[in-house]
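We begin with a single chain expressed as structure tokens, specifically the form predicted on its own.
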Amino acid sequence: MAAKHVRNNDSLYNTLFFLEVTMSKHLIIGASSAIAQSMIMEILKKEHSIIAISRSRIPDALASSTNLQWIQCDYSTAGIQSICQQLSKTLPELNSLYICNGILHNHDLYPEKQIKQFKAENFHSVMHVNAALPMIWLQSITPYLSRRQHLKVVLFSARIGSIGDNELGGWHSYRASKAALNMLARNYAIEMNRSHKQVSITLFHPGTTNTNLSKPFQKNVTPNKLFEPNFVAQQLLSIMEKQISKDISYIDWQGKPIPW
């Protein structure tokens, strides 16, 4: 069977269907990036069924994948909340969900190295993308979570974001909507242990990887500290594989913690 593409809208919804297989499910969501392709790749590989979330259509590289299913979303709240509400009857059934949307620039914005170059539109930016996305889509997806279901939920974050180890300053949006998610996922995880102990959240540092979003930075990090995305998907998938903890963590990419 190959992979299922289905836009976000009603009409085409209501002839989803969920790929029935006794293997592991994962969700992932930001599914158009470097390190979220790979990942599926990887576990694609292992025969698991994923439902992957992004802006954009099925690569083509992916669009004959079996156990797939590829859904586009305009990450509006209501668009996140229809998806949502589409995958009732799987999101309790998930093993691992991904959350790997993130900016640092664009054609509108770049990272401050100054506080005269903050500008306040671009920071309501980066921090809607970085911090604000990926609480509405836990915030919509928990209402569906079983209270007994093993989930682990793992979220892009960044060494940056750490205010213990900040000590070049700079990056402000960047490093303040990195800060924020880290605060936001602490209290999600607090708030999850209440009501389903068996939910735990990782804040993942995937190092320097080799895609668009690090390229205009590349020309001083050296070579054995620039990674290419296949290798910090394995990375990944590997620690959330022996991951145990039922409450948060915060690593980098050699799952070495970091400090908050």
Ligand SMILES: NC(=O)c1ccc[n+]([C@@H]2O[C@H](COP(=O)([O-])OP(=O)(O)OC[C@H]3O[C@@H](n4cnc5c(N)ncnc54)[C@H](OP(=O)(O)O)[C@@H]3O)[C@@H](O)[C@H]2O)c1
The other form holds:
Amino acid sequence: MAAKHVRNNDSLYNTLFFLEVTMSKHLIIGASSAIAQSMIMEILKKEHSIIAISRSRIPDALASSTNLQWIQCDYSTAGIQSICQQLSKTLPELNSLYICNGILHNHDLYPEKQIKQFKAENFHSVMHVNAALPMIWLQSITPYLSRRQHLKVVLFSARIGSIGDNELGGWHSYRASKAALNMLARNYAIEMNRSHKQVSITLFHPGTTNTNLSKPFQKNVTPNKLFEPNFVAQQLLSIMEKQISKDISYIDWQGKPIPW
Ligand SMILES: NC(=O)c1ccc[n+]([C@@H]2O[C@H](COP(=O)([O-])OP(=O)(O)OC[C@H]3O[C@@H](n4cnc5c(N)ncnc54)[C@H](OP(=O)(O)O)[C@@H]3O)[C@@H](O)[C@H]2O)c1
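Moving from the form predicted on its own, what structure would you give for the form predicted together with the ligand?
Next comes the full complex, this chain leading.
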């Protein structure tokens, strides 16, 4: 990658400067998400560098990518802290951080239609993955950030986490977990605005996207409202490229604000 861009092989300084201004660094957590996978492909096309973190192993399609470092994590607090320590030199140079993790259903749980289906243990699992886990990552990453760092943090939220927009009800645990994520992110933004003024937070709603997460709920979605992951990835990356630093925003795939 480096050799391709070097115009003056004798000048190490020029080379390093060139790489610094052209090669941005991205950290993507929850990298097995279908939207995350599409983002990784798009970012690699631009020859930027990515660190991807997931419970899963690197997919075969990405195994030979030179600008990609894939790290497996069990998402325990100790595991997360250990990865952050391992990345201590890279974290202060990051340009963007994406936390994609989110569950709506799995073998053990399904979104509730009515309060009679609510189960505290399922609520705790959804809350943990969708709201607590992103915060444990931010808590563990923040001590390594530089105070002057320009960093764009994107947390995958959902329109359904909007309290103002909730007209339909249902999906109690998922809704509550995304609303909690929004509140926690807002708190984090306030704290960061005191110490790390160039860090911006974006809570992102991808729209209904054709992934495992939405599979059981797609039959009532009109085809033009069901997006493919690569469309959403391109939308998000283009929004983030144009974004001028703002403490916090809660936006959809068009970049339009969502009521809190
Ligand atoms: N698809 C939609 O229609 C839609 C709509 C609104 C919002 N969203 C949000 O968009 C984000 C990405 O979702 P997606 O549609 O791309 O879904 P997906 O392909 O099913 O990806 C699932 C994501 O959740 C993580 N995950 C799953 N189970 C987990 C667990 N037990 N512990 C920790 N992490 C777990 C995965 O991380 P690993 O890489 O570690 O496996 C992966 O990042 C989610 O936050 C979702 O809530 C999606």
